[in-house]
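Only one chain is given next, in structure tokens, and it is the form predicted alone.
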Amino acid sequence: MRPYVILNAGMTLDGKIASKTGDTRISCREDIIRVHELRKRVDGIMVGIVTAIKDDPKLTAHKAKTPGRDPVRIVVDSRARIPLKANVFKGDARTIIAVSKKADERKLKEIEKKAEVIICGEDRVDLECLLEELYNRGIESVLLEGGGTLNWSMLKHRLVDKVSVAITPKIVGGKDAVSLVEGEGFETIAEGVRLRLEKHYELGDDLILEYEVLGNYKYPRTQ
């Protein structure tokens, strides 16, 4: 078993999740309060290691309209880079960092006194193995906000239940400018993970779009 998985982002018309220099500031203020109300109703959050050290984030529900419970933060690792300044290992919320067999010790033992270390894969994070162990910790719920590498790898291994993004009206550009999807892609249309449309609605400036992904049945059907 594994935790019911929710991809979510802000984008540009154009697929952009940051632009060409990393500006990642996409979504209106009331799509923020929106991520920071869902974030506050699932279990964990969950960012890859070049989100955590480009835009260190605190990945609490602070902005939320209502006060509820943070949820679990959690970073994904491979070699343990996260700086031990990171705003991840600040406040009252609990984290883990998932790292690989490669994570370098000395650092690790620096991380145990900040935070959960979750070990899995050898030279790169099994993420299979990562949400396994996070359901046998209590985490039934995650919310994916990955940058176009983490979210690849988690569409790839079918490991995503939900993709809810927040379209805002513009157009920016730039082929190094980070898409929601990235990595070496499938080759063919017909690879591609299938959705299915549940909601849309206009929310500020945005368009609100939430999928459904078809075809996983691996985490609890209560969701």
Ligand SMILES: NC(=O)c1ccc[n+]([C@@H]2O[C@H](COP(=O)([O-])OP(=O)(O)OC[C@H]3O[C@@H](n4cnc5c(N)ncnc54)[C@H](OP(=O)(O)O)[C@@H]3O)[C@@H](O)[C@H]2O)c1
Second form
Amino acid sequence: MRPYVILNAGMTLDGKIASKTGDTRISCREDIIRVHELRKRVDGIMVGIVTAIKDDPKLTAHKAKTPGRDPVRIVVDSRARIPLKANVFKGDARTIIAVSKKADERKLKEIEKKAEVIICGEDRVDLECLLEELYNRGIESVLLEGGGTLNWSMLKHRLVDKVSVAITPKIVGGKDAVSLVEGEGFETIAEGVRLRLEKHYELGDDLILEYEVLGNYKYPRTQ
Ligand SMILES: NC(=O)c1ccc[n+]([C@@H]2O[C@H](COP(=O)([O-])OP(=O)(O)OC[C@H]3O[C@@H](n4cnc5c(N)ncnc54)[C@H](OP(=O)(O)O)[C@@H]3O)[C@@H](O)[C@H]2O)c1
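Switch from the form predicted alone to the form predicted together with this ligand and give that structure.
Full assembly next; the chain just shown is listed first.
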């Protein structure tokens, strides 16, 4: 059993989730509020370690207009590279750092003073194992908030159930600018993850697209 997973991102029309310099000020104000409202409706928010280091996000729902609890913050970090002063350790929200067996034991002891640790996988975090562990801890829904490398691994392993993107009317280009999905990619279009458009609407300057991921999945439908 694993949680229901929603991949969410703000991107430019050319599919970039950051500029080549790492600028991520993409979505409009209304979309940022939408994402914070969405955060309150899930049990966990998950990001890759590069996003946690580069953006140093709080991963809370502090910009939501309606009251509610913050979800559990989950960082996927094979070698426990997360800085001990990172914002994900601040505030009252619960934090989980997911690591592999390659993580340094002394660093893990320091992390355990501030957060929970889940060990899954030999060299890299085993995402199927992680999602099962999260489910066993009562986390039944997860908002996957990137970056492109983690998005690829989650999609490749068929661990995503819904994709929601806010497309901002900008084009930034750049072969080194991170795209919605990175990784090695599929060989052919036919192998690509199949989606079905569920909903689309304008929000501020952005266009919101919500897709169901098609395929055989093992999660219990909780929403
Ligand atoms: N616009 C948006 O909505 C948005 C949202 C999020 C991020 N971003 C941007 O995206 C960029 C970062 O994306 P990124 O692709 O470079 O990195 P990322 O996806 O944030 O993190 C990737 C890292 O996660 C770790 N990881 C551990 N286990 C993994 C697994 N099984 N599969 C994949 N990764 C695993 C790996 O590092 P280890 O091997 O060290 O563990 C890997 O290099 C930043 O510029 C950020 O600002 C934008």
